[in-house]
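As a starting point, one isolated chain is supplied in structure tokens, in the form predicted on its own.
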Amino acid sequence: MSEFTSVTEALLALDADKLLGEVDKYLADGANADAILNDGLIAGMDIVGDRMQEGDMFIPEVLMAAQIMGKAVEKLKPLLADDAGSSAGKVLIGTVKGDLHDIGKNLVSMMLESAGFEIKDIGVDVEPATFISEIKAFQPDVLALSALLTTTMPMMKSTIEALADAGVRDSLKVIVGGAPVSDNFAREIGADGYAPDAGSASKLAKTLLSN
């Protein structure tokens, strides 16, 4: 059991006042801000992701949990080490060309950020060439591609092929997601993994980077 169980429990209860109070209490007792972040807050959001996968938490609750965590992180930020919270890795995320959907992508971004990843979201309707230039500039560990339309799913394959042609495919892991996407499709187009929902996306990214 974590030393910061009460922080995690307040986050899971979606109780902002209690969460901020617990954070203040631990700080007053001399607790390390990095530990509160990692062992209390990020651990709690990992549980949120699990509950979302299992159907025990839904999008409005997940969004609320992420927003509440954000308030706690703001309180901790001045006390965090320069590298705290960013050690999980860097993720570039976007919706592929021809697709303007962003709600799922935004939720994935929020969950990844809550899990300690540094995120760069480049929006919707993203050309393969834009993904390539952003990869060269940002140098992410993971590229997350979203598509919500069956008509734009082939653009995921085209994007991955363009990465290979540009010589940047091997430098990162590619994960895909979206309502019409499946694990089989991910394998067929050469992606490294498929996340059926935002809750599983951060877990997938962590697994891929730990292997």
Second form
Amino acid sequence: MSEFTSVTEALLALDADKLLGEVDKYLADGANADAILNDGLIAGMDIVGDRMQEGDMFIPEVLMAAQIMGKAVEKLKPLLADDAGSSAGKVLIGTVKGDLHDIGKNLVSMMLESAGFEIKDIGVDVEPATFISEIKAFQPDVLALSALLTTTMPMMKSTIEALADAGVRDSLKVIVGGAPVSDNFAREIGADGYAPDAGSASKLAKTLLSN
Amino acid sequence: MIIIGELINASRKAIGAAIKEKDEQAVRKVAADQAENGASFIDVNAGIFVDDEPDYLTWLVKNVQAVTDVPCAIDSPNPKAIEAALAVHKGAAPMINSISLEKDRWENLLPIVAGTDLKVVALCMSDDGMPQTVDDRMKIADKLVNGLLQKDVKLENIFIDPLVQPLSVNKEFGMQFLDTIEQITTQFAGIHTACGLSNISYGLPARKFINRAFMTIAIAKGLDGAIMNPMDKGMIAAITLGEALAGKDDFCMKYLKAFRAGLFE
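Hand over the structure of the form predicted together with its partner chain; the form predicted on its own is what we had up.
The next block holds the full complex; its first chain is the one shown before.
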């Protein structure tokens, strides 16, 4: 852990008062806000993601951690360096056409955001054409597709094919997830990766972008 | 409790394999086991085989009906697959699982159930996305019920599914569902409700305990249908308790019978 261990620990303990107190203390000591964010808070959320993946932390705890982190980020915001380039990368996320499920997608968005990604969530029931126009406008590094139904899984494949037809497939990594989706399926449809839960999703996005 | 046995679903590995290999005995055994354990409908789902769904669904119906008189619940949004399955289904009226207010689904399935004696599960979902509150759900339920009644589907053949969402992401989701059940059963006397309620515990540990407690409470609010595994003894115990506590078990006879059968040991 970093010099901001106490920040990370307060976040993992889901103790908002302690966390805000620690952040204040570091700021008063002249610490850099970006360092507190990256090495204290985001590092903490990475651990939350690991624990979620291992079944040691559960969704309500992850949500609470994200909420508490949000309070600390509010405090840091006016002090953060003003360059969007410091984000871990840009992620466009949505649930494919014909599918209205949003809970899993929202969790993944939240974990990716907490991990330092810039997120654009374009909602549910998203047409392939909409993904394409959003990709052109937002220029994401990663496209995350969600499908919760066996009947809408084939739409993931159609979406990826549409990206290729539109010439934008190679500009980004595509990751997929949702209850019926598997690693095999992800490979079959030509996605770059599959994540079984929100914790793994942020790790997967980071791994894909570091390669 | 009207139990819709959920085990014959192609997205379960063993069933998916049995369908691919045309293993009649495997499917028949799962059908017979569910019927013996109190299922009122045997759900059949071949959804993962998109192109071959009509053939596979028909094959499932034939094999279920080879071993039991319990009708099927035909689990598909695909009108072609449903029509094919209905064409071979014999005996008591089967169930269609499920219609919803999503435009395509509504338009595709309404003509199939219109003016028939088919039972139909109607899911509280529309193109506006997942309902969040009791009001959202009641608005959809109202349109579903009235739309079905207008097409001569009898009220007692409708099973409204208010849609269970996970407690782990919003602490209100349990009560939103329960209060909707209560309002539906009060507003539309004689209608049924049904759901697959295990979604309530998604994202939490020790799920079976949450599922059982939720079932018991839901019964007190009026839930009378469940899409579940009829061989789940713990859940059957929760149902038996729920019905006794909700005043739906004369002289506690079902409870006592279940006790003597060792259900609570």
